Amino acid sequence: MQKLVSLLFLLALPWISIAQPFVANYDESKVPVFTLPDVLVFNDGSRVVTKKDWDKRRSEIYSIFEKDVFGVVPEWKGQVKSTIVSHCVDALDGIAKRKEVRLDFMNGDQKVSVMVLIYLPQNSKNAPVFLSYNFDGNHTTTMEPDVLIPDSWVSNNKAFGISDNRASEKGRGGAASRWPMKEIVSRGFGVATVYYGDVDPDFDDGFKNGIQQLFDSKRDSTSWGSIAAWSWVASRIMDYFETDKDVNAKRVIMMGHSRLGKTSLWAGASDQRFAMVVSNNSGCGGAALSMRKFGETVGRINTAFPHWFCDNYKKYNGKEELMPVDQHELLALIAPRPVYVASAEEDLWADPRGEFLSCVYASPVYELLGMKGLPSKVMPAASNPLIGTIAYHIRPGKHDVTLYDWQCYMDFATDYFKLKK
């Protein structure tokens, strides 16, 4: 059965599907003419003028994203228990302390366990912490031999030694290039990472094997998808951080790449405790404007990954121009907190220009709130970041997270939190 599920999952991937009905466009001349919703105009046509007005407008926008895109999270009636399962005082060759914390989500006789791997600088109780999901298991982010291997469902990956949907020792450190732990800790930051499949396995299983099974609710067209589930658990990790004396819960940076970049944006919009949000190559449903219909589109993402969003989002398959919101408004929901969006030149699937334009069109909200938005309306050259309270860069290369990306995020956070350089 697991092999059959894995095969079905692979067949759903857009880059190998032969039955995909929505053709990707990579030609700027074929981008349709579109009119974006004005982020500072209420649904009734009146204009947002004051900060108090924005609070009301924000609620309008959030409600639309919740009911038409990501889905509504039902009431949680269960319990969450935290347990420290390992602790190391001289990790990363002595520059860090490390612990693994298991969060057990329980409702009745059902339980889902999520393992949080945390690295913090030695002798620091005030370090900002990047919270970010990973794709193949916490052990893939580091070469340290005693970090636990997940026992939950993992997508098969020959390079990481994953077969029969079970992770193995072979994958240890396999994604370490995306997680420069020593460099991050040396700069005075902590890192907390979680395997996203612990929360909800990333395939269309009818929401029977992840966190959703613990909720006593019937599903409808507004019910939450996987991205909302990953976001919701990020907030529960924030709950834990508020109890951990080693973590400064007021300096948590929600960071994500690709589908997890979409997750970071929705988590930041949904939970204002996150001090900063970083979206790396998040594309459609993340930072990229949907109405451009460039690269991955709403129709393609809903066909390939029908479990990511609520069913209402499917109304806009091939009809993005009918959407009552677009992604610049998702960025605006994070205001006045800082948000950093990053693209890669070869990652046309994620629409770098669409990601940049979202930053441009979200900026008026930041300016209304007395903050500096994106400082230019001209897309920058590669490796030339634009830094306001909204920040953006595009770098050479493909769909990935690189040391350069991390350095930019750390520079941004260093300035915002006024850390020593």
Second form
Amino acid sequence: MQKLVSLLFLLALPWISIAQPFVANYDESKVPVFTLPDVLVFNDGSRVVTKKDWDKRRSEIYSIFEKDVFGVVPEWKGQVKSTIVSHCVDALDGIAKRKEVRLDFMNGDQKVSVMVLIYLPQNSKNAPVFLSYNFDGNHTTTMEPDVLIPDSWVSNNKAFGISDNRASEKGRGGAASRWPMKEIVSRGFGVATVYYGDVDPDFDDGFKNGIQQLFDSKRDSTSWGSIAAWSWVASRIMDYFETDKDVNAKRVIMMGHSRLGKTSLWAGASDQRFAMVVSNNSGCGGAALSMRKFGETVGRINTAFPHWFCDNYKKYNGKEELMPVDQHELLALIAPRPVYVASAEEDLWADPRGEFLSCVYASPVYELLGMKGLPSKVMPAASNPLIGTIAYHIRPGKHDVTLYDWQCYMDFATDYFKLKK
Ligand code: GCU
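Now the other one: the form predicted together with alpha-D-glucopyranuronic acid (GCU), given that the block above is the form predicted on its own.
All chains and molecules follow, beginning with the one already shown.
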């Protein structure tokens, strides 16, 4: 019997070691010793000293993230057409203007439509606008009855009564706690939200659906994944904002939660027109340092979501220490623009400490550019935001976007844009 058990153990060994890298570690004492790439040292080992040096170093870092993490966006050969499909002058009990704008992306005879739901304060001239994707459809962000329901693919979700990948009336307002529209508008901000599945349905389909089908289909190990696709469309929404007199395109805050927080960071790094970036609980592949291997790891994320990043990222499954970049450098790509990173105490999967440390290690770039980085190297207690040009907080509770999170982002933006309090 003993022999049989030993034999079975021996046979299982290879599987145990294959599975091992993807087992989540939640023990701080088991975080490996690692050396982060120095954000202010060029790939050839020389130091970044001047602001001009930083521009070159920035391109080096950007190019690594493009080719090794998120993937390169191919050349766009199509057209984008915008149509205002609804307009309401007294939304949210009269405090807001609301419109829905459809962006049709067309190439040859193929078309993908993306609906942008926009709430703006009545006097919107200087209002900063949060641009933020939603997970389940624009109609889930509000109780307002006439906001359109998407007809694109949605995840099945019992709470929203979806079992056939089709959104329905049952989901209306279902995610409203994450979208305190009235509070946001009353503080002088606008919100534009888009169902992320309009852009790319979030499952691994070999990039046959969503926006990618409108591009050249040849793929290699550097080709873009879904996060790059969501980010690219965020920039096309920005193109639209630049044509819309109601929106101040110079004050757009790219904000996102979780996988959409990863998206907001990459969009902010890729398009410097975004005036500010907010990462809410973005975790692995977002704000959290990968080399800590705490909570979700590169191997785990690439296994569960093989379509989010480029194939090259898979080289680092279980080998994060070999990565030529880490996520503090993703934050640094946003400099000198303000970036706010937020964690939640119970959201260990997203590695709050790793998210905080990214802010610390991105700070030298902000300082080089004459801005204040994160004002402390000590992780703050819950609900005590650290505010520099990089800001960070951790709040009690779970992986979510709460009113507290929004209030912190709005306080930060109010100061940055010098709005009336
Ligand atoms: C999963 C995934 C995370 C992601 C999250 C979300 O938990 O592992 O990386 O951030 O989903 O988007 O909600």
